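The chain below stands alone and is given as structure tokens, in the form predicted on its own.
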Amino acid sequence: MNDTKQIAELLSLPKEVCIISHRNPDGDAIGSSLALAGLLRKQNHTVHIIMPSEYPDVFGFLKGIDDVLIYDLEPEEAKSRIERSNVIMCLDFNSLERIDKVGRIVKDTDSTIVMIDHHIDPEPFYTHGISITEVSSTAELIYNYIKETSTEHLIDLEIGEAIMTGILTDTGSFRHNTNKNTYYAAGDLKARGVDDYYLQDKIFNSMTEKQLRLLGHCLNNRMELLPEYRTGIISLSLQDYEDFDIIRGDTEGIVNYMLMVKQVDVAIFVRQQAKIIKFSFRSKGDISVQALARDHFNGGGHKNASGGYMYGSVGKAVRKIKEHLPDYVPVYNQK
């Protein structure tokens, strides 16, 4: 689905626009939102960005991020801005469940709702949408929207850095989810002055000592390898959260380290939080962790990168993974 023409017509005159992205925003959610906000402001729209929850500190260097309104911290102000908007732009999610309480507010408004996203199986909560799963990131979709509406002359360094941030983070520095157009977009942004080396350093070389020690703990004490399924599992308990004083963003990217092992094709990261167990699934090649997340862990996402949740204990979660893993991952000959 590509309603670029209808969306451009909708935004042909200045409007009050609210950009919303998902809870626990990642680099793509943040980058795509900031990039679109920058574009729309140059087109004389009044724009507000709302996130359901706080963003990781690592993205604090991006210009304009201080203007993002966090619903968890200022619910009444966020609600007011959503309700008085003419247009609501939903970025990097395709189900209102992904924005929790904000979803109920969006559902009850009379605003025109636009969805721009690259995840599979979108729910029909929007008026117009751009939903293309083959694209690397929502940030790349924003770049494509700019190109298709012939507004690339409006791309400045701020917009370019935001788009590149979304592409870099959702592709793992071009290690997955890429296609030839992803590299074209990145090359064009670099030609416009975006310093990808600077962005990579800011995003991927900004760990604190605590985060590095937590990573060591996960790999040394909490990682279990299942050679017959070429799978690695890391699980963190509430006690781990207390011992390491884990806060939002501290566990970002840990799941990917298991895929650095030559004999691992599937990585699963299990986190016990106050009332829920959260999962991150990653895989290589043709193995679909999206199917596993969808069928058994109330989740979904991409073929090689998905998330999910359940209620219960860490032990129960790991047992459930092992129970269902054989239906989705081939058994390997270990000789």
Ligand code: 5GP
Second form
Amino acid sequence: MNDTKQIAELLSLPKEVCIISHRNPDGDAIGSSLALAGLLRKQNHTVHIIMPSEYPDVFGFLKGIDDVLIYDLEPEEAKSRIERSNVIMCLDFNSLERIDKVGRIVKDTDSTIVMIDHHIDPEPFYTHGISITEVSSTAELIYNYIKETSTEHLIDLEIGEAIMTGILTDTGSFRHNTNKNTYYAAGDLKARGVDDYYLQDKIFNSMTEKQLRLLGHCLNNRMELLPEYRTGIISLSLQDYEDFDIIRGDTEGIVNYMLMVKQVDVAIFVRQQAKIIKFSFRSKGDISVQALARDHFNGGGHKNASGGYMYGSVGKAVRKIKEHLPDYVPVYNQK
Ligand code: 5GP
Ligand code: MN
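Target state, the form predicted together with the ligand; input state, the form predicted on its own:
Below is the entire complex, every chain and molecule, led by the chain shown above.
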């Protein structure tokens, strides 16, 4: 679905716009939001960006990020900004559950709701939407929106870096989810002065010593391989969280390392949080972790990258994974 025309029409006169992205925002949530905010401000809209929870420190270098309002830190201010807006733009998520309590506020407003997203199975909470699962990232969708509305001349370095950040992070530096337009977009942004080397260095070479040691701990002490299902599982307990003083962002990307093992096609990262057990799922090729996450773990996302949650213990979570895995890993893969 691509309501670009209707959205451009809606935004043809200056509006009060709130851009909202999902909890635990990643590079694409942040990059697409900053890029759209930059564009809309140049078109004389008043724009606020709201995220339910804090963003990882690694993205602190992006210009404009200081203006992002975090609902967890300033709930009243965030609520009043959403209620005052005429247009709410929901970026990089497709179900209100992904924005926690902010979802209720969005539901209760009379504002026009626009969704721009690339995940599978959107819920119909919006007035106009761009929902395309074949693109690399929501940032690429923002790039396409700019192209389709002939507003390329408004792309400045800030917007360009924000889009490139979303593309780089959601494709794992062009390793997955790319299509030919992803490369055109990246090439065009580079031609416009975006320094991809600088961005990659800022984003991917910025681990703390603690994060690298935590990665070592996960791989050495917390990883279980299930060769019969070509699957790897890493699970972290609350004790691990205490021992390593793990905070938001520290576990980002750990799940992907398991896919480096030749015999692994499915990688699952399980961690105990205060109230829930949270899952990250990754897969290669035809195996759909989206189906597994959707059917059994209250989640979803993309075919090869999904998330979810459940209530219970880490042990119960791992047992549940082992119970359902056989239904999602095709027999031809069990070699
Ligand atoms: P990650 O494992 O990096 O947190 O998330 C991978 C993908 O799954 C992302 O596209 C993210 O939007 C999606 N995802 C993560 N957690 C959830 C969840 O609880 N519910 C749904 N529907 N999607 C999720
Ligand atoms: Mn995304």
